[in-house]
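What follows is one chain in structure tokens, specifically the form predicted alone.
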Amino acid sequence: MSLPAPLPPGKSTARERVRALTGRLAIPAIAAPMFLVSNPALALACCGAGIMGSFPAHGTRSREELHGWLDQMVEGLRRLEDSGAAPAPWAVNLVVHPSNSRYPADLELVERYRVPVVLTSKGAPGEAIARIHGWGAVALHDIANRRHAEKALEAGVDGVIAVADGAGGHTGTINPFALMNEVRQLGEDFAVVLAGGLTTGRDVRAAEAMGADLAYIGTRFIATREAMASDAHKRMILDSRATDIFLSVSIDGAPANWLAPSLVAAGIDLDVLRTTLPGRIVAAQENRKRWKDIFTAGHGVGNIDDIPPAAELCRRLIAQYRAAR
């Protein structure tokens, strides 16, 4: 398995080179890593089906368990093109903020396995994209408003994951039409990732009509087979409209949207917890035995109703998208 050749950066655009990359897709779609969800046989399904697959590095217990997984990428897409298949690039997220004490290691075994595509999040990429350009990989990084963006260009990344308002899990509080057009503003030359309540292949083709590069889509991947997430996390999306979904900023001290009914469940009176300052509940890393039954989805829940292979899914998005066009 091989990356493709760089654009040279002085004959390029940013967008360029991860167009360059992203042409390997069926279609400009990216399986969003998900804590505790996404894991290889999630991402090697979607990268067998032609839609990107990722899996966030701090979803493993420790160091060696990710080297595990990096292991099961690699020797699973080395499978994929013996049989004759063109696997899509695959990605792996990276939280990149100083409370992560994992990050330098992390980043140095993504580096050694030469993974193509790095999501960076949580902080400011800072010296990590020079290093991440290294190897030859793409560089995204998660932003929440034109602020973020900026800060993330100035630092060099080849485009930014829009997180906009309906984004499952830690989200964005932003419009997405208000988000693309304020990002864009900023320019041509850097690619866009849109994120927030995408669960088609028609919503695909819509957040490219809006100017971005890629989509994001999370939520809809959790209810999969393959994905780590449990039985009933999976049955409360399928059970679920966007009116059950919760925005908080004061389970871990950050904006975040939660599944109502596993938050009420887990006893927690919510409206309580509208009036709770960030920081008063204990987060989940912290005291996961209690907190390991509240789960997070973003506001296209009402549109998933069945809990499909991940490679059917992703025919479906294709077959989706290309209907659209």
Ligand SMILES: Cc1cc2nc3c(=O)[nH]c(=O)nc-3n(C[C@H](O)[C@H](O)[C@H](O)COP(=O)(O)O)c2cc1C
The other form holds:
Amino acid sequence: MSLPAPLPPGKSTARERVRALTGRLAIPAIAAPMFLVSNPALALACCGAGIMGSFPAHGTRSREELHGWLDQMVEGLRRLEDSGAAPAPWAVNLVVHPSNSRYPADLELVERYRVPVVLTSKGAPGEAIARIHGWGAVALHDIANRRHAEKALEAGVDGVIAVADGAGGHTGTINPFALMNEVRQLGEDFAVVLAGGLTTGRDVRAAEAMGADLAYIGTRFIATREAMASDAHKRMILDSRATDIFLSVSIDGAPANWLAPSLVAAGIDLDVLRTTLPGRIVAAQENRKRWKDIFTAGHGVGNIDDIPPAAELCRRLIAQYRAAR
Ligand SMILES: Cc1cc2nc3c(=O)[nH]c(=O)nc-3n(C[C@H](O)[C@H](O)[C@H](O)COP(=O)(O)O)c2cc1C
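Form predicted alone done; form predicted in complex with this ligand now:
Everything in the complex follows now, all chains and molecules, and the chain you saw is the first one.
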């Protein structure tokens, strides 16, 4: 197994460590990790086209399957390198909340493969950060407000993923300008990745103008050939606009954006959902099944009208970004 080289040592600030990574990308963008959507095929297509690819460790059903996905990444990247390409760095998302019983074993595997970027989410990244830095990787943690960002920075992360209002999956609820400005008040020596509703290369450029180092693009990548999302999920994204996105805390306890037509199809009364207490499970019982029955997406759906191969989408984003510059 050939392992990716760790980042060059001696970078003085966290932001510079992240910039060393960004310099290996065609544009400063990450194809965000998405449960039941991202897989090695999608991540490799992005990396091959110059955008950071990723997947969540918990997108696999077992440690053995994660092992297989990590092998696929290493082999796929080696193939790209053998063909003369310089693939973009890749990332794995780890849920660091104590409720994730697979976390210690998954972290151990991610360490063994020296994954160059670890996207931690939920809970406090805590001692994971020193371990991630120990193999030369960059650690970026999901946050939705300034307090979360302060705690992540105290834990030593290299940057925060500022999840603003309108993001797919578990979303923030703060306007992106307001969130960026509050987070940047904490300093300039860490990286910020901006998430929520970004679908074009021009949006990536706009995120930079707002003070972000990188853009985090999820929903746009659901509608790609490689994404594991069901055809029904992909079709619903093409048919939906921002007004079809329904924010609810009640489905699984955290604010999340859902495609309203999928809630209705699952027999959920939207008026009842509006007044259902947070954390009350109103869909299927088991988490994996719940996310299969009903679909999540961000406000960007209204700007998505095709299902291209991921590399073609990346080329389009790169051209749009360059035109915007
Ligand atoms: C279908 C779906 C699944 C997601 N699953 C995860 C996940 O497993 N882990 C995670 O950190 N974020 C997850 N997210 C959030 C994304 O990583 C990212 O923050 C979000 O998609 C950005 O907003 P956008 O969809 O508007 O581009 C998910 C988002 C979507 C749409």
